[in-house]
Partner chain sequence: MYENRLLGFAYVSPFVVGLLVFTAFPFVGSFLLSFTDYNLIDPPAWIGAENYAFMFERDRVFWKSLSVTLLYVGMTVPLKLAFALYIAQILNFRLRGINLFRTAYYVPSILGGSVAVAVLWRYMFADYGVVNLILGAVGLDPVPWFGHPGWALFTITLLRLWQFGSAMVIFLAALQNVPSSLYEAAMIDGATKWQAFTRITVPLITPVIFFNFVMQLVQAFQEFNGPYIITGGGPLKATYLLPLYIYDSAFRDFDMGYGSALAWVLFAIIMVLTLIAFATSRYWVFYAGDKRV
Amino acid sequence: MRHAHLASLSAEARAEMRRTERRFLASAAVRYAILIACGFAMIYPLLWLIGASFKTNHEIFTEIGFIPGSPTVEGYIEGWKTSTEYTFTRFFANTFMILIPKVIATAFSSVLVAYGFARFDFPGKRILFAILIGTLLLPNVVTRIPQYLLFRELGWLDSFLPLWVPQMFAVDAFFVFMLIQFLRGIPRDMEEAAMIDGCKPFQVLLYIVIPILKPAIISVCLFQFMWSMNDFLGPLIYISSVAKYPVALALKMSISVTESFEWNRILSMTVLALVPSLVVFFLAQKYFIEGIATTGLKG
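Chain structure, single chain, in the form predicted on its own:
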């Protein structure tokens, strides 16, 4: 009787385990189905954009789906030529001539300022830090007119200098604040040991702090890269020569000068304009997530 009772309990336990497993699988299936549906809804505009770039101008407005009925690369070929004397080769080159110095200057200046606030004590530190945080609440549009007047007096209009030079002075308070929060989570033991061994503050920054800050610095570079790639207002204000237009202005110009819009050409160039940001993001995704996840955590 005892063995039969144990066997019956074992059978009931196995049945309960199977029921629990089925409930878990059903719950997981529902969760994944919801996530897939939400993910598809979020990515659908991008899929439609890519699909529409291979459609004819007529098919874009007659077909709802994102899969082209008769794929064509005419939009890419004709769109690359533009309606001006320049091709998109010039506009992409201009974009990277703005992006690369801007990203480098932002990373360099933001690290220096953040290191100073996080590791040094000096008169007026709290006031200056409060002013820095206060600038986060200041809309960029408020400073546009003073900056324009300043750059006009310096003779920098219709050049890339207004887009480069301010970044050398850590004007993006968000990046400085993010790096300060990251530095506050790093113990000072290795820095103090390096100081005892005779390292100067700049050497400590270069050889100790920057390697640890690598994920946060990559996050700063990624943010600046994507923001600058999408920046329309800055180049619009300071650049007047078509030969110096970045991609953002070239896309708007392609719409403005055409009597009947060839949307497949514009969408094709839009897809190409998205490619650099997507490639850079996925290549540095690991460091980007690590930098964002650890910012603000204290050790």
Given for the second form:
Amino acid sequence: MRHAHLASLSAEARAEMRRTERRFLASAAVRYAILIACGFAMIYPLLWLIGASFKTNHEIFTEIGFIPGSPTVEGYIEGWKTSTEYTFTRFFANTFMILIPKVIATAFSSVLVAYGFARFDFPGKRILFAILIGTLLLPNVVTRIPQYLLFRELGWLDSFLPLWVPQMFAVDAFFVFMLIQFLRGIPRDMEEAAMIDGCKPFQVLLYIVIPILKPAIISVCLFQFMWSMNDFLGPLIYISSVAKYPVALALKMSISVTESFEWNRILSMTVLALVPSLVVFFLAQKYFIEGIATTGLKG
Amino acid sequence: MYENRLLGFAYVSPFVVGLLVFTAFPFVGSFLLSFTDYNLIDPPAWIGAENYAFMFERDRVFWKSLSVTLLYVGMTVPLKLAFALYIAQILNFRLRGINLFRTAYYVPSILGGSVAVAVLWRYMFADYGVVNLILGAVGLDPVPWFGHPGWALFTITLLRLWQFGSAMVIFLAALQNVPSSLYEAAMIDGATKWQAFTRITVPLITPVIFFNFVMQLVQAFQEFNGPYIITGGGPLKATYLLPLYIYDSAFRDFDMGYGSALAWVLFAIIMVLTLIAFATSRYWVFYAGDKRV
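Having seen the form predicted on its own, please provide the structure of the form predicted together with the partner chain.
Shown next: the complete complex, the earlier chain at its head.
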């Protein structure tokens, strides 16, 4: 009697387990279906772009699929030459000329400032920190015109200086804030031990803090790299001669005039313009996703 | 050990200099400029509130641009947040290959602001572009994605929606922190999925919703690359967002005074909306350990 009761109970429990299992599977199937459909829509533009860059112009206008019927690199060869006296070699060189000093300056200045905020006490620190947070939300649009006038007074227009110099002064509060948050989570034990052993704060920064901060500094560099690659308005305002154009401006130029009917040339150069960002992203994915998730940075 | 006050100040001094030269001075400067007439050739002439008077009373382009901007922000921000939260909710599950999907969704937001992606959009949605080819293949009429004022703003909005990835990653991190015991307790009490979502999930992630909302708002009001490259503000100024108008005033027409006045109006709108969000946040944003939850 008692045994029979137990047996029926466990049968019921097994049935319940099977039902849970089925519900889980059904739910998983629905989730996968939605994710795959959306994922395809997300990636399709990029796939189409890569495919179209190897197509002939005629095929771009007539075929939906992203695999080219008769692949050609004509778009790349002709697109690279451009209709100006410069090739994309020049424009890529300019892009990296802007980018590399900018990234280095950002990393240096942000680390110094973040170290000062996170570890030292000094008069006015609270107010300065509040201002730092305030500038996180300050729209750039309101400071842009006087900045332009300032650089014009200095005679820096049509040079890379307006794009480099502000970064030496930790103007992107995001990066400083990100490093401060990271530093606050690190106990000071090691730094204190080093100081007792006679290290100066600068040595502590160099030999202890920077090695610990390394992953956060890499995140700062990666984000600055991406944002600078994507930056269009800065070069648009400050750089006027084609010889100094970065890729972003060169692309914009190519769609506006003569080449606008040669879609495959423009699309080929568009692919190349995205390559540096994509390569860096896939090499350093974990820094991006962790960086954005833990500090809530904008993307 | 870190008691040397002067040294601390020395470390933050680059920031202080940068703040004064590249933020504070331009901030005050643009406010003053907005009361002047300045064309870069003649010295700035003080004209009082003339710029603002002209803007509000006679400048029809301004009103058009403002209404387009508000419409754009009003469409983009809620749609993007809702979509990001929806996908994050689906991803927050014990599924294989979650990281793969997360990456696929995140890539567009990394590339998103770039000129290259705007160029891609311009060609995909062109009259003879691939989107209309696909519509034709399933028997639908082609859509004038940029040719018609009603569609053009929507096409620009689509570009920004495509970049919901960064908001989604932030949502996902928050969702993963909601203790599963709360859901189990709710299920035992007979709660439906929707109830669990609205009564447990949403209240617990309100700080992140708030953060994403403010960030997306500030970003959306400053949208420039998309409309500038894809439509140039047209057709019939249907995508002529305020940042485009500011750019044209200041850097095409070299009317620095009027450009500054427009920038300050845009800034005031962003500020007021941000302040409203902050002021009302204590009624709807709940932080951990908060007794009202």
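Basically, rigid core = biggest C-alpha set you can superpose within 1.5 Å across the two forms. Positions refer to the first chain, counted from 1. Predicted model, so just to flag it, every value in this text is computed and none were measured.
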Inset, instruction - Treating the motion between these two forms as two rigid parts, report if Val73 and Glu12 share a part. - result: no
Inset, instruction - Calculate, from C-alpha superpositions, the turn of the smaller rigid part against the larger part between these two forms, rounded to whole degrees. - result: 13
